[in-house]
Amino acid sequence: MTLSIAIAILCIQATADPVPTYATAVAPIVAQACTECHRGGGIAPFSLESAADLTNRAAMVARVVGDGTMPPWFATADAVAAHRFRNDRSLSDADKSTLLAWLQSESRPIGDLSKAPPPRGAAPEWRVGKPDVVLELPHGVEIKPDGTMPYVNLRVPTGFTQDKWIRAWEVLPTARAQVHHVLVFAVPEGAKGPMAEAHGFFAAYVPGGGFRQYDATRAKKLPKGSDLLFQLHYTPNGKATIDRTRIGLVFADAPPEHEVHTAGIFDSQLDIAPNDASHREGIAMTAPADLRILSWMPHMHTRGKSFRAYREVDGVRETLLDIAHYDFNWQLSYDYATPIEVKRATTIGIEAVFDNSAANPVNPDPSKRVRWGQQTTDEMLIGYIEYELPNGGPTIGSGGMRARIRDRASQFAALDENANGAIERGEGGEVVRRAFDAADADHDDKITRAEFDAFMAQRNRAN
């Protein structure tokens, strides 16, 4: 080797970026983005709390970090995005480069571990802290090893003799691997009918979520005498087991400045043709009052490909949430750093793309025409929002926020707020409440599509 070549090599080595050390560069990234789940007792299947943990799984971690699978975060946000999310789990380009440089190096230098963040320790049973009250299903639910299961609906009395303000809640299944989702509704005192919870959506457990903590100015109201109705959807996975889901509640010390409400915007008329790789669906609604949107949680099944939420004023549409690559396995809530102000009569909409083709690796049957349904092999399109009413006014679903009605089928679907094929007592707001008994011809506390059509025809003749 000539002297000039040797000098050139030394110069290149001297100017090359050094491999970052674990203690000061890598460990802080992992602590921020990974170990909430990847630690002892966490929801992830293995720990990443030490350098040895990371080294043992270096190739796999590098792959999922490189392709964006982990950490799970699917909202698109560029440098000029108008709306930011306070729970953004994504890695910056700089953090991703640092992590990959260490994982893909041969040396993987450790550095001074005294400068690394302290380990989190084992995950607590309750992420919201010790609950003031824990309520559980009245009995265990047997989950069969295979096939499908209908939804399970169980009521749990709260026994509260006065209104309670809830500062935090957490839904905790005991058979997490078999739970597709849990919805919890606050059923008012004296309410009747099998789905009287239509206006009382309270809490939820879905993959990637299951708890909520509000700041000191916000809380959800749980009226005295309420029951909690648990709607549980199980997906058998080859192992028979028993689930007894619980919910933990943390009380606020005083009534909050802002009451938090939750509602879902549904497109229950979706109709996806066989072998369609890019089927589009959507629905738009009108705000009944001034709203302040706190968060969105999209919900679709395995054919869901992308999701977008927007508001529209004077024909100008603004994207509020853009999920370019929806992942059924991670149904996350996207919480705004600054709540979104929405004026009364503003159009709020959701739209989505579904992939019902054989190219979709998780599509259960591309030859099937797919409509709304409860099972994973069916589809849904829901945008759940948490919001508050800064100036008072009607809540979403109380009669002020309705889909743009084009025909009787759409009218029925808008009133069938839980999209189970019938309008239950409590759905559809005040107008339905006044006419419910007249429309419910067989007095079984639900209005079928045939009863609805007959009632509407009779009313039109009378007018």
Ligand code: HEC
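Positions refer to the first chain, counted from 1. This is a predicted model, so every value here is computed, not measured. For the two forms, the rigid core is made up of the largest set of C-alpha atoms that agree within 1.5 Å on superposition. What changes on going to the form predicted together with the ligand:
- In this overlay on the rigid core, residue 438 has a C-alpha that sits 2 Å or more away from its partner position between the two forms.
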Second form
Amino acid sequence: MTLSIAIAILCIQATADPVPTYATAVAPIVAQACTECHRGGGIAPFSLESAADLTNRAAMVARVVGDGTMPPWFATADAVAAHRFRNDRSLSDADKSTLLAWLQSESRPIGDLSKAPPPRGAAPEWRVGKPDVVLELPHGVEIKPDGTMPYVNLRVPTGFTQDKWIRAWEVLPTARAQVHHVLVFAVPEGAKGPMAEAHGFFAAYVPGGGFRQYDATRAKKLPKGSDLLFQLHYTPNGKATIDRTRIGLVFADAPPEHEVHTAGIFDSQLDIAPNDASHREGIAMTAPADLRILSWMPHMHTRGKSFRAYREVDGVRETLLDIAHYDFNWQLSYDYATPIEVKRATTIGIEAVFDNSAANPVNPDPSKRVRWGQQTTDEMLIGYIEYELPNGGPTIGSGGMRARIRDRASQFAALDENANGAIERGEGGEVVRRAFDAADADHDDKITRAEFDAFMAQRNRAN
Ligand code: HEC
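Output the form predicted together with the ligand next; the form predicted alone has already been displayed.
Every component of the complex follows; first up is the chain already shown.
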């Protein structure tokens, strides 16, 4: 009896897979995976909050869900299985099938809408909730309609008279279409700017990102009297406009159990030959203390093809993050559900493949030899990590890097942050600050390439 019922049920399922209904099967999936962005005022170009929204674009939605371009999520499942990400928004195979079965059915049954998750409604201005403080650029920045723009560096005093613990932050450009990235550095009272890419940012906006919310046990420290240095990179897109980026900060009520730090593991020596379809680069560092890695955020430009982060234990590499298809437009942060414990002296590394061939549809110029540089037409390879120090000890600075020194040109390029051909005061961080006057032979407040070469040659002789 029981057996025959079971067989009967199996037969029904095999012969007539019921079409899922919108209200109870489809809407919950869309609510979980899509409407964070696809809603009124969201970052996506249209809403998917209703059944009609979906049916109006059924073919397009089926295509992007089928080929995996939506929802945006690029970590491969293998690495996810080993180390799950708490912000993983990818669709399971079962959810994909449900969505596609409904879209491709003729009847597209709606079901009882009172059982569907309520629409989220219009997106709030700040995704992190109402900030305690909003700081904005001292003035609007004029964005040219075309050409390239050097980095814009603007300093905003916080005026904080006490150290602040930041539980959440969000960087909000007003001219989002023209912003390549915004990095915000905390500059301690009295100090010049830090070396931009190397030392980790306080907050950042990149396409597809721009905000962080830590759990109740964690926060970032903003020392009293700090200035926020905004490094803004605009990519003109045909339309002149003005940007006035803001940052919103949410304070923690009390000092957290763990202080969150950010560091960039970077390979400034990269050198990519013209027309090379799979150029490999990699760099590793040694953990200066026991670390607990909370997240990774890979950064490359448009020739970036794939990215992998790993740790090496007893000579064996274990993948921590695997991005098989890197997409410059979606520089996401991958946040571990359980932070990764890394013992002091462990090797942590990143490796990446760049596609500098004509087959890469977003390659600006396959005939160019590509080095480290600030413009989208140059390249970078950085793995930013957020981490904490469970047992104290030094934070990751550039001293922890096992950099490969290849040539002067890329060393110089890494220090010339605004890529204008000279290292100015404030660029290049602490290392440059200490040596600036010695290297600036003609005392015009600029270290030219010739002055840099002469200084380095002399220093090498001295050592
Ligand atoms: C993190 C934000 C985000 C999420 C989550 C997201 N989208 Fe999108 N979606 C976008 C943005 C931004 C665009 C426009 C830019 C682009 O095409 O990359 C877009 C574009 C699209 C397009 C148009 C593609 C084209 O070729 O023009 C479709 C269809 C789409 N999304 C469907 C979905 C579906 C279905 C989901 C959920 C399963 C989803 N999206 C989840 C942000 C998101």
